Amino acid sequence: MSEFDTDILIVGGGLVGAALALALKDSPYSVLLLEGSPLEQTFAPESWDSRIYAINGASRRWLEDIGAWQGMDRQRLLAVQAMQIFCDEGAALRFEALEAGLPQLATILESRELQRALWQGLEGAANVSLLTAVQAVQLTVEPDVARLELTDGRSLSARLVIGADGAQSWVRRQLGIEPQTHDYRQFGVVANFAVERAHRGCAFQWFREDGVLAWLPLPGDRISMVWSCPESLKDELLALDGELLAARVAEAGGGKLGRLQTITPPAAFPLRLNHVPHIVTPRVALVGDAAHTVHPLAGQGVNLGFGDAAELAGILLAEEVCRCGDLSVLRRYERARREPVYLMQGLCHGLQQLFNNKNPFLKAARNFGLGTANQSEWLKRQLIRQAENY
């Protein structure tokens, strides 16, 4: 009789953790997915989630491969066909999917819709168990086993524990791994709106003196807003009623889509860059926001997380079950993810520092660069294809 309750124990049943479990479905591994919150799979059809993601081509193809994409309601998805970026002094940059030879730049979806499809895909999986509404309170790592103590008094043992439990990762803290954090002293304010004019599948982004404002198109005449801004503006936006908030956001966007109407109340979250010095130890690996965070201006955070899950799943599926927690195996995953994560963190951080800067020389340089890039179809194609495959 095995001493292990499961081969792989994934802590965190959010998008990345659930996707990793689904990728291991029907494999030789026994998998236990531990999620502290109860499952929610039914929502009022007229409501919209304020947590919106832009899924790139690489993530979409992987989600198709593991069977999650097919389980989503197509009426809740929207292909982004174009993107317009505006800077001060009139500089602008426009991307078109057709110009890059792609069917779309990205696909917009709600977090809860993808979450529902992932959980639904795990139903009936012979080798995957889902344990919800219970949390871990202690992690102990021994040479041959990792043990988890739960709030309900149970103890679980596994060959490998995977921390997919977010930016404030409990698993990471249990290991004593301290991330190197850069606090942007900004907040992301999110809300959804109905719009007066059709967006035609176009996303908009403004680099403003008070932060970065992004409008992502939703199905129908709706958009999702993310406004990365200082705390004072965050407090001001959260204090506005629906009508005044809509008017303020419409004005900030230059009236591009006419009048707006608030359909979900605003919410805010702090913006920080987390660089985790090492994302694996013997018997433990970190994925998603537990392993790294980036500024949301490029919309690549969840795509990096899916990249983690895809890479780790591929390595585990090629290994013998008994070796899944070996440090030599896990280090292959860490090495494979180092470059794409560092590059995206560096790009997002550099752009944030460049555009959140009132230096007149930098202001002139960024406007010149944006305008020059807009004149180069080759450069725009390269930028699109790079984002497509992250």
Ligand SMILES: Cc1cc2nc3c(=O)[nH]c(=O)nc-3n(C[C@H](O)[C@H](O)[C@H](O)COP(=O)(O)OP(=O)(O)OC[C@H]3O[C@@H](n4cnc5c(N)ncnc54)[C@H](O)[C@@H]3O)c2cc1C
The other form holds:
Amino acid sequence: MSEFDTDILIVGGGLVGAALALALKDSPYSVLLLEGSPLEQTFAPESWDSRIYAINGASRRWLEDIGAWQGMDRQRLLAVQAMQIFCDEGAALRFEALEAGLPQLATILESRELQRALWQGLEGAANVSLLTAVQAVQLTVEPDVARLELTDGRSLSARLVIGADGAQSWVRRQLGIEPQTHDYRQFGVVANFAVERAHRGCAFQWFREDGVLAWLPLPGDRISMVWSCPESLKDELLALDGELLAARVAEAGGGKLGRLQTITPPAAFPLRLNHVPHIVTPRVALVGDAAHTVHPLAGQGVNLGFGDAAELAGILLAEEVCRCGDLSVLRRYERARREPVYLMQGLCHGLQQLFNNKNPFLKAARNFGLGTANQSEWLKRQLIRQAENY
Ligand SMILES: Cc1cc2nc3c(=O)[nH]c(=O)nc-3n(C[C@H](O)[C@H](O)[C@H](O)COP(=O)(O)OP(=O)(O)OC[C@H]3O[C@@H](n4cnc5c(N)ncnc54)[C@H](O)[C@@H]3O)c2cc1C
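The structure above corresponds to the form predicted on its own; please give the structure of the form predicted together with the ligand next.
Full assembly next; the chain just shown is listed first.
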């Protein structure tokens, strides 16, 4: 009989926490996944989630390896074949998957469909238990054990606690780790629309004076929008009824896909860069948005989180169970993630700053840069391959 209630306790069953639990399924570890919200698994099939993600090749391959990809409904996935980017003074850049010898640039999926496949993959797992609609209220770390008190009065002990509890991470706060935060003073406004003209698997992005507007193609004649914009525009968009919102978004996209019709009402998320100085301490590790956040303009947030989960799972699966909470083991994870996370945060932040600047010289430079990049097939191939494998 183990002296611990579980070897690994994952706090947060969002996409990253649930995927990490699935990666540890059928391993020698006992795993407990704690999710504060109740499970919501039934949705009207004709409705579309407004949280839509562009999943890159590296994440897709890992989700296949852990068995989550196979559990998703193919009719709700879409391969992005091309992407067009427009700058504020007319310069444009076009990427094609075929040019880079790839079957697709990314796969578009709904957050809730992947979440459903992850929960389903965990059903019946002999070594993974789920605890939902219960929150953790206290974390105590001793040299050999981490203890968690729950809202229902239970107390749980584990060799390792993993904080997968999102950007406002409760686990991170318990450890007293303060992220360095840059508030973009922008919100990501998301909504889905039916379109008049076929998108042919093409994603669109406009760097505009009032923010970054992205249209991601959904299965059928539908798109998902993310408009990263200042608070005033967010308030204006959220106050519009469906018809006026669709007209406003169609006009902002220059009528590229004809008339739009709102099919999922808008929601808004504040946009912040969180740089977390330490993502491990003895017996605790952070993954996903608990460990970092990025501006959504490159659509890489959850991909970075899957990179964390894949790395940490790989390290844990190669370790002896009794060593899983040792700082020396967890530091290997921290070291491995430092570079990819810094690079992606730097890239997204740099692009956001470059395009969110009204200086006329910068304006000319970014339009020139984008136009020049469009002429170089080699450069475009390199950019696609980088994004695919991040
Ligand atoms: C507008 C917008 C658009 C985006 N678009 C993209 C995109 O196209 N591609 C992409 O890769 N990324 C995108 N992202 C980023 C992406 O949404 C996040 O990176 C991703 O959701 C992080 O997943 P997570 O599992 O780490 O955290 P979360 O999704 O926040 O999940 C955390 C979970 O922990 C639970 N929890 C919290 N506290 C507790 C507690 N104390 N006890 C128990 N459970 C708890 C919560 O209920 C939740 O289920 C976007 C972000 C925004 C804001």
